[in-house]
Amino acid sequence: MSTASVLVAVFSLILGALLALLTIPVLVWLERRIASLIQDRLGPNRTNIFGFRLGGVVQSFADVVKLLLKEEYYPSHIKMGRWLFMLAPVITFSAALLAFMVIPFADTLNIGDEALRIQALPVDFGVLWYLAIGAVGVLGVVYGGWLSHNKYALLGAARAGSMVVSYELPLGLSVLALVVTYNTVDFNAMVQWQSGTFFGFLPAWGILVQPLGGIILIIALFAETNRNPFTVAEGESEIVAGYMTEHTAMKFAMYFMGEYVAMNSASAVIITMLFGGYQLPWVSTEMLLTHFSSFALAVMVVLPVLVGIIIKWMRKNNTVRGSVSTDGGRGFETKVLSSALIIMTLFIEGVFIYLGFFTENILANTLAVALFQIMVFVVKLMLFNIFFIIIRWTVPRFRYDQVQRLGWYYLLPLALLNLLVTAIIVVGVSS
């Protein structure tokens, strides 16, 4: 392996480690910000570190930190199997995680005469990986609530079971109708098919040329994940907390991350197959490269807009009344922002008036290309993750009876309708 390659490979794992791991308090945090928005209320804003809030995103370090120094409780009942009961939690992260690891964040790297993939796992399986990997998942709270000899531990890890068992067939059926319109089992490939156009004028993203088949991948992974409002494996009205009734401190903790780990692989996986991963609409890698002097032109001009918008928002934002003693260093703290940003904003702009127009360096402005591929991964990564919190907190939780009849009697018949007409198309078309 070239030095090239190892560089590559290491800054992919790495990269992909953060993006699973450090956008778990993100979207905690996220998930308490819009809920209180929606529900007209103010979130977590008060938990600091020297007087930095970042918005509130300090309360989900301290909830980490909670968790952790939590006793844990062991069920005097759990006799035998105590240590698959313990590692149940870990089974469910572990495979969310894995799931993640296939996703492509930005384009192939050819450098010299090597293809170097920005994945944190290079395979060109990646849907298979995905499909196999998370329905592990399962597995996890199956043992959890069956181990818990609970009887409400034991309904939420049947309900779960089954829901695989239902929406497992639809997710699979839609995801392959995208195979065979894509032609391939590669995500990366999947992404540059959906960098052409359709119709001539159209991006040709999944959901616009797949556009049933997308919808049932959507629903599917959201029942995948638990989330609403599919989440009658966890019904507090129903069975207390389902499977994870018996489980406290980490364990507890691993479910709980498992859930936002999974959420995030489901929106990456959605974004990749169905809204062009990491491409933006109607500009390719290639168009990128050739036209680079306009593409850091654009840069230079959209950067200072945008941060100028989150300095306002945040000066306009992050205050408090003045009858409040406790504000701290809440100036202090938007002013430290306001030049890190501004800092950040100089040093960007900097290389890209030095790559577009004082040298024609070909590897640096890959290498430019491929970390603006990965921020637009990152964006539609946090945009999508936005839609699933939204959903949870808009639309009611469905009866498990609901969810069973969803699943069997309408995303089943429409997700075989779909991949009979995908084929028929297909086969059409080629010959």
Partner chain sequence: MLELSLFVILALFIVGGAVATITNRQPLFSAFGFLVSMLAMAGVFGLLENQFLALAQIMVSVGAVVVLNILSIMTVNAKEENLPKELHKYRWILLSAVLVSPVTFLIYKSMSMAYQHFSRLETVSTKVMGERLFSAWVLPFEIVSILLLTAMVGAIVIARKKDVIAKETR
Contents of the next structure:
Amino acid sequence: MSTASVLVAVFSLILGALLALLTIPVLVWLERRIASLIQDRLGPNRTNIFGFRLGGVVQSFADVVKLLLKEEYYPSHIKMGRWLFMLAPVITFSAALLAFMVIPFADTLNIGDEALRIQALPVDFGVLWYLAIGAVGVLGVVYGGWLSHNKYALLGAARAGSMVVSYELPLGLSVLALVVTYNTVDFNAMVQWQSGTFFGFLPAWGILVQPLGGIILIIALFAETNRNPFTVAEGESEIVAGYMTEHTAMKFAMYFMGEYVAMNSASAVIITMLFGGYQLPWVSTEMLLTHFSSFALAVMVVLPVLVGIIIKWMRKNNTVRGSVSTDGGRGFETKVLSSALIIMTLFIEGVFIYLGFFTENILANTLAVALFQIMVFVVKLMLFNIFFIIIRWTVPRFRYDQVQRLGWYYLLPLALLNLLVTAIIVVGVSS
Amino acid sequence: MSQKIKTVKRYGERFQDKLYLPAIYDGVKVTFKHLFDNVTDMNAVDTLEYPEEQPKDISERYRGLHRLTHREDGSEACVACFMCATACPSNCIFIEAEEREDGVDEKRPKSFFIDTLECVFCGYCVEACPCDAIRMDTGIFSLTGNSREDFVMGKEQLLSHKGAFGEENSRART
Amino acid sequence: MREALIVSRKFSLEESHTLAVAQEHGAYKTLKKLQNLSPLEVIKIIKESGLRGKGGGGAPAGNKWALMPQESEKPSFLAVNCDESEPGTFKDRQIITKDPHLLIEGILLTCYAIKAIHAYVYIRGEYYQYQQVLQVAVDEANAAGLLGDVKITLHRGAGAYICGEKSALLESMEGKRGHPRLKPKQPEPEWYFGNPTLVNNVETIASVPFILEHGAEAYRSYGTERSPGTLLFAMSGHVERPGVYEAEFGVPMMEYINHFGGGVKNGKKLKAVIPGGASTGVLTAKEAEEVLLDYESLRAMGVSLGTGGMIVMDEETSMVAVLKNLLEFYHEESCGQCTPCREGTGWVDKLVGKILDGRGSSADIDELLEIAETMNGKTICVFAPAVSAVIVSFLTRFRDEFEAAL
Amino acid sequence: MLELSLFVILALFIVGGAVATITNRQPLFSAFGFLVSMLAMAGVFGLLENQFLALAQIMVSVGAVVVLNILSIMTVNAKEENLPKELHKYRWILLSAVLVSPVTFLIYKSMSMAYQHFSRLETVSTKVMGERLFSAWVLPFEIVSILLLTAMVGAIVIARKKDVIAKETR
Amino acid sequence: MTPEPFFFLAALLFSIALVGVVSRRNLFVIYMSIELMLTSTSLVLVIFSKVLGSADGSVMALLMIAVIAAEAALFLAMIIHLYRRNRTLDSEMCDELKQEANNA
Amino acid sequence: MMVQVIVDGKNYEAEEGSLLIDLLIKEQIKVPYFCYHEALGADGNCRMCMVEIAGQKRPQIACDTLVKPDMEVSSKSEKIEKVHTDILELELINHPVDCPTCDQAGECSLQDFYMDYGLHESKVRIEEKVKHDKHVDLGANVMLDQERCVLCARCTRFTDKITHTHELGIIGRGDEAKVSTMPGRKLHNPYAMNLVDICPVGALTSKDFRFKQRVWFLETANSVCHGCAKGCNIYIDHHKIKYEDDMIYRFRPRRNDAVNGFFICDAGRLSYKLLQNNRQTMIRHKDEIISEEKSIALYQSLLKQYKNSITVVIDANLYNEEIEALVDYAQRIGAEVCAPLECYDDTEFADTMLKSAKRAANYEKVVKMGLDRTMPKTSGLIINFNHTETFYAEMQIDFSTHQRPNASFILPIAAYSEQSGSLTNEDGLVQMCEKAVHKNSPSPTLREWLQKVGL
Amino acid sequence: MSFSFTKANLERIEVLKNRYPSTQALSLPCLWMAQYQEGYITLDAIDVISETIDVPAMEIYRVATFYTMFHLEATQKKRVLVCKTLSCKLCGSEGILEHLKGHDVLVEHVECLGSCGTAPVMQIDDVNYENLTPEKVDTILEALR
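Now show me the form predicted together with the partner chain, since the one above was the form predicted alone.
Everything in the complex follows now, all chains and molecules, and the chain you saw is the first one.
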């Protein structure tokens, strides 16, 4: 094993862990801010570190600290299996975390004669892995609910369990259809397949190639991750908080974070399988590498524009109203952040000028492209997460029977049909 | 009679409704519009930034902290009839009565405590008071203290609260 | 108009209150007749004569006498009611000052009939000067040995209208507060310290000698079929010659007023007449033209004859002020035993006062009628119903005047 | 060396899980032992360089079987008094373990003997597996699919409530 | 690495599961023990597949897993049915087909 | 002779010639009344108890109507309700309506009837009402408020007919009438506080209970007065304020025609104070508070030490059950029993009504059981069960409800209000007392102590 | 006690005792005697009456407060009772009352004095003065001084 491969593996692992874990507070913050903005409120925007609020994202870190420092409390009626009661959230959380680890963040790096996968777990059966590990997560929910010795928790656990059983089938079948289409179980290969075009002009994204399967996949993943409108397992209007009624402090936080990691993984899977992964449409990795200077030029033009828009927006919105006189310091924050952004932009501009017009370093170009693809991936991931959140604050929760009806009566037959049609077409095209 | 009954077609019968996705799309359109508007101008949001911005629209019917009203001569209007304590659903009013010596009335509270931590601010005491001696029109909605004892309001404290809606109303109506 | 002098025969005589003058004009003659009559026969004659109680109620006197036990372990008593406090009534005072021996003779006859050994004359406290006249007459008669074994005691009241009510009178005579007693559920005599007692008005008793002397038929020849005999009608207020004049029942009211009283004072127009003492209601001038002075025709008008003490009011009189004056009287005189009367009289007084001061409202008039309804028939004695009747009759007849005063 | 230590750890999990499965009184804890055992078994499959089978093991045994198992346990939701009264549970387990131990030995011995016959260790790739499955093993594959269908129908029929069955057969 | 430890593991797992089947009366435990026995068998198949370098063993193991799933469905349905009828999870109570001793 | 009476369409049986109101009260047919009282008879002045009687033109007062065969009575018709409402309105005209400050509120007839019949707005403004004295101290713990009086004359009839002391009377007339004593004179009879119970409204209130607590908070338990051997039936009115201890606020007489009728004496009524003052709550040994276990050990060792010279002293205020249990206990530990009674004789206290010279509640029980009624002879150990006399012995153990100065070893016991039991009164009648007070930290009852230390 | 009946009154009481079935009936006559003797009724007098006729003092007191003609307070001035009831009012008692304000007497408004035919009327020391005019009032009061 070469140094490069070790470096890339370590980098990918760290990147995977960061993307999975660091997005939790960001997602929590996004969830709160978007919810409040949709409802014409402000949401958390006060917590700060030395006057730096970052729009309130610090609040999430404060919450993490709070949850970590909270008293570890067990309800007195939980007599047996406390260890499992405590372990259950860990199962859920780690399953969700592991499922995220097979997502490719950028195209395979070709350094020398080695092909290095930018994947936390560099495997070529990512789809199978995701399906296998994703199924384990619900066990934590079920055990946690059961061991709470609480009827609400039990109901929540039973709902979560049976919902997973119901939606695993359409999920698996739609994935299968995609697997048949792409003819691979490797996520990276799927992304590469999608970098082509379709009818000459459409990007060959999964959602366009497999629209029905794609929608089924999205719906099934919403259900699998317990997001609205499928939050029947929590159902606070009926069963308090579902399976996590009796869980406190870090135990609760594990469930809570597991949910966000699962959402994050689901977003990653959706964009990887249906929205071209780390690719920009019409632009494949080879194209970027061969026409690097024009790519660099494009970045040099677009980046300052974007940064300018962001700074302008920040100047306008990161202020206090006239009626709020005492909560100052936001102007300072804006100034600091703006200068940081500008410096960063200038640096990137410089790098691209150097790479695009003054040298012909293939390795550097490859790395730059990989970093760019990671950026694209992260942006897509966040957009899809925001989509998840907007859906949550738009659609009311389904009733439990409606959830089951949808799963069994509509999604399952449709997924089967989709698979059949796909198989026929694939066989027809290839023969 | 029968002509007046209008049969409204049940919503959700059409294929489009059953598909549900167009409905979700419509919903997202609404929520996204709000999101977009608010993101572009966050300060237009109606939320008060509370500790700095104090609410200005507390209505006269708002049930704030309690107070005891005064008579014309400035003494307490309360006659310690215990009606408030009787009506109180959380049993948080503690009164001790004594003979009133000044000849204005017969009876007055020797001590009058409201445990505001137990209080549910239902306003029954105000409804029950036959002398208009207790009111919740102080407009005080935020109570702070360092100990539980700080939240137990005594007679003097309750008498010292001012009504928020005009001083001329602070005399007990008889 | 026929002259009818039964009680007031001797009123016009000089020194009529002395025994000598009285005996000269035939007093005490009927006592001799008693030798031939048993007590029951006396009662029978009285019953036949149709003599009605003249204290205001107009109940047949004979029936009341018949209730007295003829055979009894306990002594029987006669109480003569001379507590005439009704505004507008002042006839008994004429009898005890002008012809006390007629009363004494009547007492002796009555005592014989009801086998009473002791007669009390309850005289209101304000009549002390007239009481002394009677006392002298009683002492004279006693000295002359006319009383026999009957004792006559004069009992002075002390200023309480309600003591004119017979049970209150007895209470007062017992030395207590003049509170009317709860009425017995069946007819029975009154009880004085547990002894059967007959309570009759002075004029009633004073009518007895005439009946025994001339017989029941002679008495019945006066008056109407159902109201036989005569009454000492009285007149006061806005008349030229107020005073007490005896007339038989059934004479037209205006004829009486014009004949004896000389018409309305100063030639003014008549506005209203209170027919028989303050508590009998009020009549408008038009009604007064039509009405006859007897129990039945006045009852038909919705008022009552009472004691026959008419109060005449001329056109300038304010009826609101009149009612207020009367209600003040009732307010003052209510004994305060039963709630409706005690509280009601005070309230109506205040309400009418309010109307008189111009602070009233039409709701107050309705309220007055409502309170009158409440006071009617729910008390121990008839004081409150009388007040009620007065209010109702004033308000129904002169409502427009009340409304004008609002 | 790494392989051996991994094997030992996985083997310990498998055995521990299995022992937990058969000793726990509460079926739910048994199921947890079973779950651990199954997951570790998948690890062993992976150790044998058969990733597909490992993932299939997780997907089916864990994702389907264990979840179903737990759901059934929760559906039954047996109270403490409805569980069988096993007074001398450990005595029985020990007794049968003693009785069974020769069997263990026999199986191990026979398989070791079979191994002495063959002497190659080779990786089986997923691709080869697929090709074999859809060529030589296609009949068993179809039979298994029919078996699955039958099992599904059978399970539904058995687990239905009685009155529902009675109503529909009438 | 030699396959012997694997064989030993399979044999041990099978025996433990056998002990469970023999000694326990809880239907769920019996069911899971049977599952464990099946899994140990598939382990043996996988080992042999690797030892022989032939895919057939693995394929058989794959089919085995499918059979395990089918068995799970049926077995669990039966347990639920039995529990509904007997209100117990005791295997001793499933004795409807047993002939009474005195009638024999 | 019992005859049938129809009231509101239902048949009832009543003694012919008895008062109709008695029947209505007995059958709990709601009819308002102020002046009638079973002990005082009818007076007919309040005019509230109007009923319609078939054949009578006008409504009649039930308290002056005698029951006749086949009488048809209606107490609920619209007309009668109107009459009640109207008369009630008149009652309230001059009433000050100061319920907030009135102690009677909650047990006030006027208030109750107002809620039943009135509920109208007052048409008279408070300034127009007749003013009287609101604050007259009648003496003997009775306060008079003449404005609240409805002049039912119950109080004057009580002083006239029951106590024959004639202190009270209605003076004045019309709406100026009021209840009063002679100028400058006070109530002077030992039953004066019954006036407070008799008064249907808040005109007569108890100075002792005045403003202490509102009556609707009070809980009531049936009990028997422990003031003397008469055994008057009482209600114990007590209340537990949140976070505080259960307190007795007053005693009220409970009707029992066999013993006390409607009344109790003032001494008995105020005896509740003795129950709450100077209570012993701790186990004390030589000025040292000791634990229960320690005290039991100490008790046992003392018993052993003075094995043959123990005397058990029993108080004659204990319940029957306690006395029996104590006698039994004394036999088991081989002790002599005595129950000194001389100190309870108080001829000055006695009168012909409800006060007995035997000032111990269970005097008769001690006599009946034939216990030794003299003071204990000199003895080694005296175990004193709540007797208040001072004894002379080498060692003395006191089980006591109240504090005893100079006691060397004292164990607290529950007072009679804190447990249930029965008493034998001087006529031999056995009467039950309920447990009334639930203390936050109750002392053990005597029987519990016996179980703890005993056998 | 500072009050005692005069000998004459005591004799009268003895006479009256024989004329009534019960001594209680004497309370009114005794109160009259006491009032004439002292000018008003003292509490001592009530106690003496109570002893004399064996009736509780409270009972006597109640009776004394019931009747308007008994006075429980002393007055130095002459009591003039003026009738204000209807007949007298119609005939001008209000003018008389107004006129009396100019005199140093204690004017008491009383209800009907029974002289409606000779209204207006006033009573001084149990004597009725009838058909009053303001001038007549002056001469009467002058004569009585």
